[in-house]
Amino acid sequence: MAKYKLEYVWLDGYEPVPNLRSKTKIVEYNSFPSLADIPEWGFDGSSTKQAEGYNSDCKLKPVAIYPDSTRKNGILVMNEVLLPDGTPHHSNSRATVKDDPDSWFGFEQEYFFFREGRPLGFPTEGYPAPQGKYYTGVGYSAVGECAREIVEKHLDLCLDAGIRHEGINAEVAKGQWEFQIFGKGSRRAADDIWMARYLLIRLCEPYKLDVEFHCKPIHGDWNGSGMHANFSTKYLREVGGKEYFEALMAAFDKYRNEHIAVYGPDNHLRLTGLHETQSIDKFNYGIANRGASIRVPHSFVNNSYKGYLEDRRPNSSGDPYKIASRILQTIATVPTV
């Protein structure tokens, strides 16, 4: 029997953006356990804005596990928060996502490294050189003194954990980076995004850096941060068609406000019609158009309107569970042939 360190990770009750929380439980196993072997656990919800002090118990329900290569016998455990009676807590956004193994999502998570209140690489006063050479840049002047080291370590941690990490790159603004994660199943990519965020935030602790997920941390002529949502259903991949696609886009237009409501706070600061965005009060789509609400890949059109689509409106601090849930709700309103 070996003692395993189970790091239980969950989302707290803060609004409009929940924080990641974690604590460790030691459990003995003969070998690496399965998800079914991981016990439920409890925590003090009064300290996470999920309960009152006079009735503070909340439950953690394990929903995904990941090897943690930073610890001997380490396991990362992603959890849903439940009430004592076993029903989903009102902060449990994962419970709103319909479980569908045939719905696929890919999220492009942008973020900034921050040190002492400003993006990594920004001078103490004023601004660095304008945007232009930072995107996919190489060299100290482009990416700073430790950013690449961190993102490479983060990539390895994610791969070690079995997260389906698709890639990394420096982004348009100074101190801004991106990673991409794909998952088959309506919840898999969202689980992995939250765990990848957790790993990145934890990794930055010894570097005395914070990870800034706000969608527009620098005002002015600087790109904001998005979390573009690439999505596909079985019907969209196998049947599709121009008529169905146009009906789908009409539904996304009809429910524009409902999407914006869950696509992350302060999105009006980012969705201005500038910096590769469409205005927040408009909806459009376009082939290979990064200034559209939804970008339609050439491959989608060339494949008889079958494949995947990219919703570019979700922002970097958005909850991927809420985003996936809303996209699937809108798709469900469109009849299939």
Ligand code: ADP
The other form holds:
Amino acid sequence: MAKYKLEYVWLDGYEPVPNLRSKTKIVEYNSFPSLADIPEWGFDGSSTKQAEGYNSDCKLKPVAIYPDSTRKNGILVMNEVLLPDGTPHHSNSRATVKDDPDSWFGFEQEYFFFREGRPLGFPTEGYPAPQGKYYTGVGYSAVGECAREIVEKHLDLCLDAGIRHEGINAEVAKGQWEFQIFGKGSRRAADDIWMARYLLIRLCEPYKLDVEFHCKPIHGDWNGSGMHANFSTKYLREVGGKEYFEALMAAFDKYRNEHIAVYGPDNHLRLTGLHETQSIDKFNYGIANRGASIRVPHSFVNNSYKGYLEDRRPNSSGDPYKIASRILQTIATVPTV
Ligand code: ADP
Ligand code: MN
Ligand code: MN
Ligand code: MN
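If the one shown is the form predicted on its own, what is the structure of the form predicted together with this ligand?
Up next: the whole complex, starting with the chain shown before.
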């Protein structure tokens, strides 16, 4: 028997962007447990904007586990928040994602490292050299003194945890980075994005750095942060076709406002029509067009309109559960024949 440290992670009730919360439970197992062996737990919802003090218990229902290589016998446990009667709490956006093993998502999470209210590498007063050399750059003057060390450690932590990282890169603004996560199953990539965010925020504590997920932390001629959502269903991958694709895009146009509503706060500051974005009040799609709302990869058209599509509107602080949920809801309105 060994004592395992189970770190229960969940989303709190703050609006418009939930915070990550976690606490540790020690449980003994003979060997590394499976999800079914992880007990439900609870917490004081009155401290997380999820309950009133007079009736404060909320339940934690484990939904995914990840090895935590920073701790001896460490396991990260992702949870849904339930009411005492076992129904989903209203903050539980994961419960709204239709469970479908054949829906796949890939999210491209952009973010800034912040120190004392400014992006890492910004001078105390004024601005550094304008954008140009930072994107995929190398060298102290491009990326600062410790960003790469953190990004590398984060990548290893995520890979150790079984998170399907696909890549990382330095982004266009100084202090800005990206990682990409792919997952098969409608909830998998979203679970992994939240856990990867958790690992990154925790990793930055001793560096006295915060991770800034706001979509436009620096005004002016500095890129904002997105979280492009690449998606495919079994039908899109295996059947597709131009007619179906056009009907799908008509549905995305029709539900434009419903999508924007869950694609992250303050998105009007980022979706301006500049900096590789379409403006927030327009919907369009385009082949290989990075200024479109939805980018259609060349491979999709060349493969008889089969494959995946990229919704470029979701922003860096969006909730991937809400984003996946909305995309699947819109897809479900389009008949597949
Ligand atoms: P770019 O920066 O050019 O938009 P990236 O390589 O950063 O492209 O991201 C594209 C993402 O698309 C990949 O990381 C992957 O997660 C996702 N992806 C690839 N194939 C599929 C698919 N069949 N279904 C859903 N997502 C996919
Ligand atoms: Mn990318
Ligand atoms: Mn990017
Ligand atoms: Mn992209």
